[in-house]
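Shown here is one chain on its own, the form predicted on its own, set out as structure tokens.
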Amino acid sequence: MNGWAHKIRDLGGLTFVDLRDRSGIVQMVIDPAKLDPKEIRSECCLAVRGKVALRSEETRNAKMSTGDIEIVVDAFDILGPAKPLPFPVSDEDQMRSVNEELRVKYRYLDLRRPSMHRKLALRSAAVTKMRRYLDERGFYEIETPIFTKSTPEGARDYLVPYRLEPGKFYALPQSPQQYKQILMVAGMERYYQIARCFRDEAQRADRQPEFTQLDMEMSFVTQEDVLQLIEGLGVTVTNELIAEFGMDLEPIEPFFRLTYDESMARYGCDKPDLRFGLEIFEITDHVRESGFGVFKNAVEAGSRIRGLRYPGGSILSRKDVSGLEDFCKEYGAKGMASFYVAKSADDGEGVISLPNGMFVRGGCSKFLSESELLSILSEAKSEPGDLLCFIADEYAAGNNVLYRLRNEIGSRCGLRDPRKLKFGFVLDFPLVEWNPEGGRWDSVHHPFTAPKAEDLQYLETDPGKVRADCYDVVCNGAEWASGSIRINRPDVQARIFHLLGIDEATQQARFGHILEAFQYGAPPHGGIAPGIDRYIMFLLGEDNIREVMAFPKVGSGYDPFMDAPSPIDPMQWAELGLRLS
């Protein structure tokens, strides 16, 4: 057998070595009277010869798949000695406290851990199953270029100097978007690719400067065709992985569907976590003439009064509620009003009894009329023991606070079940949004997104009313995939460019190649691109994308293992026709 020395235990009369390879761990027994085990150190690479023997009944280890047997060693060779380790590879508990940058610097050691190996094994299996699913449905796997043209939109491009003509640059692709559309013009009809993408943007826990997505495009399809394909792939692949890897997850169900407007109104965001309820409620119309000045003045100023219920929140102290208000202020709220839904007339001081048999106390309840309180309790679908929280602000700003508060309440109440994956579609996004700083309309997704045919009539007169044939797939409060039906008619594309303020010279400079291709019989087409890194995060319940990538970046895009980015020598500067100003 070949492998690495995972753990070494010297018990005097015998030495036990747990030998590990990617398939698992097995116990080796060495008799020091016959072989000298002193040269065996943690993580050295070994070749071992011996005989398989059953362990005695009292020494069997039910926690190991090989726990009924051991290898009685006849001979061993050290194939690769190991220096003292920078961290304890064999101790998963201690590894949780190891500095992440140190782990990435010695990633070849970090990846030896069975837990890390399992993550990459799951990722490999997921990609294999995705390929199989699409191959069976007539897709071609086609690679597109990594060196491409800079067409700035969204994030910044990573640029690569062109040595033969200083001043010219390639760009690394933010996605294969234009290439896959050209493949549809070329008649490929069904394309996919496990695509590497590059975006120079601020890092977050679920974002890396380079990442991998399953890129897909299809010709002669409607939005419904794309939705059914990605739902089928998601359900099939996920449930196969859950079964194959024995994961502590419930099998996933068909995807839920929400329009963008529904999602924003009910959950405050376009990526709701639907593992739990707690929808936003609105009381604006009930408090327009309220005696509670905070509500009345806010409504008169054009704000909307909306809220959330905190199940069981009546046990929170005033200090706890103040902490919730501080949480809301971190995300732009001016404040947070609240009151408790009491369980009985004896539930604390200042309880107000209502005709419907319910009771309230504290907070802003004493400033609200009986009819207002009854209306609020009805809108909130409140129950005894709740805390009702209210935010007064304009719609978009209020949503930004309320969706975060909803997730925080869900986490505190244990409603975000880690054993559930709740996938769904958010549909009918706006085509464009107004950019007040730039004084222009911007694409919500990208300028090749098709508007809904029935909304084209509003493109010039009321652009904000136009919906797009665009769709996102979300899971547990995060985006997994985004896609759309594309524009294939040059006349419609010209109208979109005009709306976005992109003049003809800029159109030709940035997109001339694709606009020219669309003059030669471009079919209706559409696609989607689910993120593979995020998908594995969902399956494993990881909070950080670096945990599911073999060689991630840390901090602001730094690679501690390769020490990249790094300086280049003066000759390279000269060859590229560049100099540091």
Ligand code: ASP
The other form holds:
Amino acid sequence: MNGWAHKIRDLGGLTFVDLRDRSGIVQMVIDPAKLDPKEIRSECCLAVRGKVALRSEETRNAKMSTGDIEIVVDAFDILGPAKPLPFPVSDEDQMRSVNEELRVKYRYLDLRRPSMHRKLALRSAAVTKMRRYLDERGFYEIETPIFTKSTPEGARDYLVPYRLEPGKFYALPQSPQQYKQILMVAGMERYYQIARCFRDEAQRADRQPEFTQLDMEMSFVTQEDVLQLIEGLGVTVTNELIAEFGMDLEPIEPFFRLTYDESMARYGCDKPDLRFGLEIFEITDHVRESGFGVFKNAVEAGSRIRGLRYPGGSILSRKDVSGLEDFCKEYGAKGMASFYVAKSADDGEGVISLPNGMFVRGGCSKFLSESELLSILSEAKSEPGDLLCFIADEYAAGNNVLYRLRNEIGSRCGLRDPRKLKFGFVLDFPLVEWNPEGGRWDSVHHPFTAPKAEDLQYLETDPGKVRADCYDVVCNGAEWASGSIRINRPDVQARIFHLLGIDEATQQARFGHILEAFQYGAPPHGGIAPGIDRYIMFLLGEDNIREVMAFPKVGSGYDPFMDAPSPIDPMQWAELGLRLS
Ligand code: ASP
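We have the form predicted on its own; now please give the form predicted in complex with this ligand.
And the full complex, kicking off with our chain again.
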């Protein structure tokens, strides 16, 4: 057997070595009277010859799949000796506290751990299944260039200087968006690619400078066709993986569907976690004339008063509630009003009994009239034991706080069940959004997204009203995929560029190639691109994208193993015609 020395135990009379390869671990027994085991160090690479023997009854280990046997070693070879380790590879508990940069610097050791191995095995199986699903449906897998021209997805480009003409640069693709559309003009009809995308943007736990998408595009399709394809793929691949890997996850159900407007109104965001209910409720109309100045004044100033139930929150102390208020302030709220829904007339101080048999106390309850309280309880679909939380703000700013508060309450109440994956579509996004700093309209998705035919009439007069044939797939509160039906008519594309403030000359310089291509019989087409790293994160319940990548970057884009990025040779500067200013 070949493998690595996982754990070594010297029990005086005998030495036990757990030998590990990618399929598992088996115990070796070495008798020091016959063989000298001293050279066997943790994580050295070994070849072993011996006999399989049944362990004695009392030494069998039911927790190990090979726990009934051991290998009595006749001979071994050290194929690759190992230096003392930077961290205890075989001890999963201790590994949890090892500095991540160190783990990535010694990734080849970190990845030897069975837990890390499993992640990459799962990733490999996921990609194989996605390929199979698409191959069976007539898709071609086609590679597109990495050295290309800027294709906007809302991030900065990574640029590569072109040696032969100093001052010219390739851009690395933020996505293969333009090429896949060109492949449709080229008559490929169904394309996919396991595509590496490069985006220079602020790093977060779920972002890396380079990441992988399952990029796809189809011709002669409607939005519904794309939705059905991706839902079919998502459900099939996920449920197969759950079964094959014995994952502790419930099989996934058909995807839910929400429009963007519904999602914002009910959950405050375009990527709601629907593992739990807790919808935002609105009480603006009920408190317009309220004696509670905070609400009345806010409504007069144009704010809306919306809120959330915190089930079981009536047991929270005042300090807990002010902690929750601080949480809201962190995300821009001016404050958070609240009151408790008591369980009975003697559940705490100052309980107010209401004619519907319910009781409230504390917070702003004493400033609200009986009829206001009754309307609020009914809007909130409140239950005894709740804490009701209110945010007064204009719609978008309020949403920004309420969606985070909703997730926070969900987490605190244990409603974000790690055994559930709740996939769904968010549909009918607006085409553009106003960028107040830039004083211009920006694409919500990208400039090739088709406006809804029925909204095209508002493109020049009321752009904010135009919805797009654009869709996202979300899962457990995060975005998985984004896609759209594309513009295939040059006249519509020109109107969109005009709206985005991209003048004729810039259009030609940046997108002349694609605009020209669309003049040669471009078919209607659309596509989508789910993130592969994100998908594995969902399956494994990981919060950190680095955990599902073989060689991630740390910090703001550093590779501690390669020590990249790194300075270049002075000769290379000159060759590229570059100079530090
Ligand atoms: N190119 C888009 C993205 O990277 C996906 C698409 O529209 O198909 O999000």
